[in-house]
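A single chain, nothing else alongside it, follows as structure tokens in the form predicted on its own.
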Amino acid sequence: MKEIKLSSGKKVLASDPFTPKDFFLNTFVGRQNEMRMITAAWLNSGNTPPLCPLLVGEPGVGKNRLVYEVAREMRLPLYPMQGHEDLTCDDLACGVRFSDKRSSAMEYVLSPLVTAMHEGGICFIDEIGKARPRALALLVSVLDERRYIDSTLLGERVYAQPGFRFIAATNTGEVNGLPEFIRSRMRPLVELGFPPKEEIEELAGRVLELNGQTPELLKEFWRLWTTANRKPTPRDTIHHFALASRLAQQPVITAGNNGHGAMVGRSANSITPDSLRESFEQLFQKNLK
């Protein structure tokens, strides 16, 4: 955490931004319409502040991944927060911790939200529908034209820099649980459905570099999901092929330099239809029975 100075002169610690690994960012597929809607909502306008999109979709369809890609495209630091039932106003604004310095006993620590406001980055609250209205009430002045937040702990008001952007996500079944004072300020509502078959197949090919095995494996992949009577999400697809690749590998114990054994295997291209079936049974079939 780095130390920054607020406009009042008070020194505080800022939350660290989140940067996804490069290999993860290389696997983004589709969602061009959704990206276009988010970036349009965030364009600068002389008369109105940037809008605050709300992403809505089933678990695993790629809401978080979409936010990571938008942040990368816009080259803005990303400050994610996790929504949950125990989220408090202090969690959204500022907390305290024991100081590592001898000169002070306690230190102020800005939340990812307030850090994004101060630094001009993106704040992303995932699972916002799980947070209680009492905590979310603190966001009202952040999401409208005021663009500031009041912290009782800090004893001051923090205004958002021009580059600050806000976005949140919630599962489809929880969107109606959001209080109206939040829903009315979060526009546009961007719905993420299940990706089309072509995008799922492209994702599988990119993640695992299936190469010449692709037609046979994808045929078996879709046959298995037909038996489940539902469509796979991007998360389902990655987990399905990832476990299948590990099941197909023939582990060999080799002696390392330190004398301890190390487990190695063949490449992910060793996936077989049998390992796909075993992976599906273990990850999904048991949960569907």
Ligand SMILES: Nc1ncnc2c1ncn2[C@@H]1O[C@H](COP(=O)(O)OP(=O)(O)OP(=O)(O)O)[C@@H](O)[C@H]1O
Contents of the next structure:
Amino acid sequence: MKEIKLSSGKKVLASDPFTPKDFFLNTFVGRQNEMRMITAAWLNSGNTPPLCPLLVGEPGVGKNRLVYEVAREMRLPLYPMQGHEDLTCDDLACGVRFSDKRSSAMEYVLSPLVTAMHEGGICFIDEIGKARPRALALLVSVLDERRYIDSTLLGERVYAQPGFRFIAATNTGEVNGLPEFIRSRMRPLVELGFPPKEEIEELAGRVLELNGQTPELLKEFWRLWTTANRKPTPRDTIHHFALASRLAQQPVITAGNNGHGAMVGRSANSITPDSLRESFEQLFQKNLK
Ligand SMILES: Nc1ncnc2c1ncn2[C@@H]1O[C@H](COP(=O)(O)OP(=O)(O)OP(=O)(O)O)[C@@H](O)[C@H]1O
Ligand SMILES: [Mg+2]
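Can I have the other form now, the form predicted together with the named molecule, not the form predicted on its own?
What follows is the whole complex; the chain from before opens it.
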């Protein structure tokens, strides 16, 4: 955590930005319209402040991933926060903790939101629909043209840098639970649906580096999903192929780099229609009693 100085002169610790791992590179598929909508909402233009989009979609359709990709494209630091029932105003603004430095007993820790405001980065609140209205009330001045936040703990007001952008996500079922004072400030509503067939196939190809028998596997993949009368999300697709691939391999125990054993598969890319069926049944057709 780096130390920064607020305009009042107070020294505080900033939250660390999140940088996705490299394996994410080159595996992003589609979502061009949604990306365009977010970047348009965030353009600096005229006298109106940037808009604050709200992503809505079923679990696993790719809301987080879209935000990571937009942040990467715009080369802005990303500060994600998780919405949950116990989220408090202090979680949203600034917390305090015991210091391990001799010079001070306590130190202030800026939330990812306030760090993003101070640094001119992106704040992403995931699952915003799970946070209680009492905590969300603090966001009101952040999301309109005031672009500041009042922290009781800091005893001061922090203004957002011009580069600051805000975005949040919620699952479809929870969007109506958001208080009106947040919904009316969070526009545009960007809906992420289930990706079309071609994009699911491209995703499977890129993430899993399928080779050889791809057409046969994809045919079986769609047969399974169609028979079950369901549509796969990107997460479903990744899980389905990932388990199928592991089921088709022989596990081998080798020495890991931390001195423990590591379990690896003996042969890569060995998915078969049978392992796809077994994976589908295990992941998506088991009814818990
Ligand atoms: N367009 C895409 N291209 C490639 N991979 C994707 C895409 N969309 C999603 N994924 C992958 O699918 C998985 C699920 O995506 P993500 O976590 O973003 O979904 P989510 O909508 O945020 O789900 P939840 O509501 O459960 O939080 C991740 O591994 C992500 O990298
Ligand atoms: Mg998510």
